[in-house]
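Only one chain is included here, represented as structure tokens and corresponding to the form predicted alone.
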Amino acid sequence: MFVLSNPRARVYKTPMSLLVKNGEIVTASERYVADIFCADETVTRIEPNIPPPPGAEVIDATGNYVFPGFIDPHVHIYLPCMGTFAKDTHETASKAALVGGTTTLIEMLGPDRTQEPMAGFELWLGKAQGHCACDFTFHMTVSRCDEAAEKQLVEIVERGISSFKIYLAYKDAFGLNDHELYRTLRLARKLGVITTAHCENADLIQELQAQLLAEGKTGPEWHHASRPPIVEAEGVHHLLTFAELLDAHVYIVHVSCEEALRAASAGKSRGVKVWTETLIQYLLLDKTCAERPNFEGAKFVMSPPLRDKSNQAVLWNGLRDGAISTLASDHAPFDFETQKRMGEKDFTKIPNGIPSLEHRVNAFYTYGVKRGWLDLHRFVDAASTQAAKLFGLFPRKGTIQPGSDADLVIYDPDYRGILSAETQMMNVDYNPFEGMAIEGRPHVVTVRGQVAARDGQFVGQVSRGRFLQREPNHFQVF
């Protein structure tokens, strides 16, 4: 199922082989103290006190949990907006990652409407490969389907790539209509890929832009009104409309409230093929955050909007109950005293998103299993697992046994920091997440058998990352 990019170029050096001992191992199934024992880039052995081979690299995880590494779905590193370019390159964004325990990102790979499907593929590849730290593979943005672009589809789909993106938002610029996502979900359908879509209503949200300009509401705090959450709803609705039509795999991206969830709720218990996402910034911010004054919003304007705090615990159960399959950061870096300015006098010209890709796994941990809100298994299963079967990945990625990858998270539960841009690798110039509070982090992070990142320092290699191809998943295993 799983094709290597090049295996030819792998010219660097790694240990003979990595054993991990008496760690607490945590996948989404099962935990249990055993050792792991690591060789040609792959877990081969767990049992319990195994012997170390000579040459092999010994690692101690007492007191520790040993994590499969974990996938970040859905993040933007090379991201062209509005004249400007997010702050991380692959390099900077992936240290970043591995210092927080994410092991394997997808990006979206993002041609607008004016470039050619295929040469957005070999930019966004040729940017990734030799510059990665980590492993990577990407969802192909759709932001035109005709005969020509379906045809360059088909071939990337070929190349090893098993998921779409589509934007239900951005008219003009990425988004679809209502043909084009007709085309674009029957395609997929039959090439066994599935869809991940942003879901708004992109003439709505223009009207309500519109609208809010021309009564003197430039500033960020009005950017929620322009999308509010019934916009966001109406999209979900759309999409799944049409997915239940072309009984089409479909994956929501970024879901912000409880409208969209339980509109989304509402399509999967009629028989609709959809499973949700949400982002770790919903989870513990909120639309005041937008209302900062002196422009400081701005840090905090993204697309769906921050909601009303009300939402938090909706989003929260969800995720325990499995109603949302995945946890991401959307992670997109623009720098404030720049680039964010550009919207001073109109909010819609402020660069959309949020740097969360260093801290989505440690806060995730200490806000929602410290919390109380999910437990351990819960917590490996939407940071990792779900994300590696929804997308092809799985067993060689999100989890521990015999044959995975032996990408590993040792992690240190009695660790304590506070998250700020000082100490932070993401390459932006402040942190959304400024003066909160941590309980553990990473002790020991391993991309396929070699330590990459120890105790928030990256120690790895950066050109290590490997483009993963995937086969069409065709949906057997969730």
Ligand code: DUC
The other form holds:
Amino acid sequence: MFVLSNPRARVYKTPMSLLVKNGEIVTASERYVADIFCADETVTRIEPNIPPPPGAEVIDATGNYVFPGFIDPHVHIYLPCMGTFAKDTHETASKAALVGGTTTLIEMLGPDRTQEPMAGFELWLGKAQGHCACDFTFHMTVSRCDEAAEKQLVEIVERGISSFKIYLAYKDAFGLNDHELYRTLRLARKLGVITTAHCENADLIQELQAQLLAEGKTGPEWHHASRPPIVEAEGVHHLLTFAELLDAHVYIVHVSCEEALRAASAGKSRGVKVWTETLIQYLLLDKTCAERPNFEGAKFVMSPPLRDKSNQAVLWNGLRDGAISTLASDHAPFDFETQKRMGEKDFTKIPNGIPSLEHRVNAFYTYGVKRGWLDLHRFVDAASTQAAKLFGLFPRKGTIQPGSDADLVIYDPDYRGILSAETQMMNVDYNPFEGMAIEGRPHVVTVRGQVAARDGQFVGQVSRGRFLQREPNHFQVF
Ligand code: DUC
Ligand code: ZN
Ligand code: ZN
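Target state, the form predicted in complex with the named molecule; input state, the form predicted alone:
So here's everything in the complex, that chain up top.
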């Protein structure tokens, strides 16, 4: 409901309170049936049989799970890339996120080497603030590290950013050289900031790309040959050498294969403070997608690339046993017809990325929980709680307990549907999971106590999302 207080502005009235009745609450560690009462944007009571107070909005969750709002710890929304821009805006991306059960986004804030870090921070914050329907924060990309950049990074941390992002790939645009890598991790250690890292050896990729193109291998089916698993594993090992030396906390984004996971686990077992993330794409798609004829494969060009199918069981097992902490989307939507086609004559010019933000949770539930790879607790942990703990949002986000933000996903396990570009909210002309069946989806999704999505429709308020300021030194990992 909204009231018009002046002709230009819609002022939305949030219900004073929300009561969710009879749902089965599932967190990373608990499972029980109870009512949840929310007031002033937070959960205030969890008990059986709470009588509805006057004026409260009541939702009957009988037969549904109630999960904490899911957190996507790795998305790209405002993304300048290879002379074009990723297609979603904060409005379209956050609507897609909410319909799919994701209530918090951690976006890669990515100035390139020519931009000042503070100008980048202001630019990305300005793009999101007032235009995002769910809560959000950023990993601050360090694409240059000298004395001037370091001073600005200190200020950015003071303004509420407690994680950095670095690229070992994409050397001329975002990638750091080893001197800068050393400085960045040294600064992160000093400030109590965790550093997320894209690990692939940039020079090896450049050599392999040049060799393939010289041999006339120009189609998208050659993309994965230019970035083989050992190139990713080398990146992981390289990063961990620096992290070990500097005693820095690091988080490896988008681990795609057994070789890279093994390098990360080797680091962990020698005491390096390292955590890993994988993506829904790597669990459900494989390199044969990028080999589809008539340039269709371009829809599946991302980096690190989709791998041999044999890696999928390794990644599922890693998620189950905790070797992999989190599941992300690395959402990066580029239209097939107008943007992916930029690389028709040269696969290195295909904008890298796959749209996956909207369907991460439902696909993870269907193919992870329903197929027996994960139990419900580990599902919630990997898709929400671990990200909250690693990135300084717990217990405000990532769980359901008195005092937590009332971000709730009332999940209907009986829903059956098919994923398709025709019905998606993401602003892109294809769906990488086209035709895939899902079992279960959010019935109702709330953002700090306000209903934002219902049965596949966005019903919230576009400007509701809040910038989540985070404190450093909050590595709550259990
Ligand atoms: N990889 C992608 O596929 N897209 C965005 C950035 C990245 O590292
Ligand atoms: Zn990346
Ligand atoms: Zn990414």
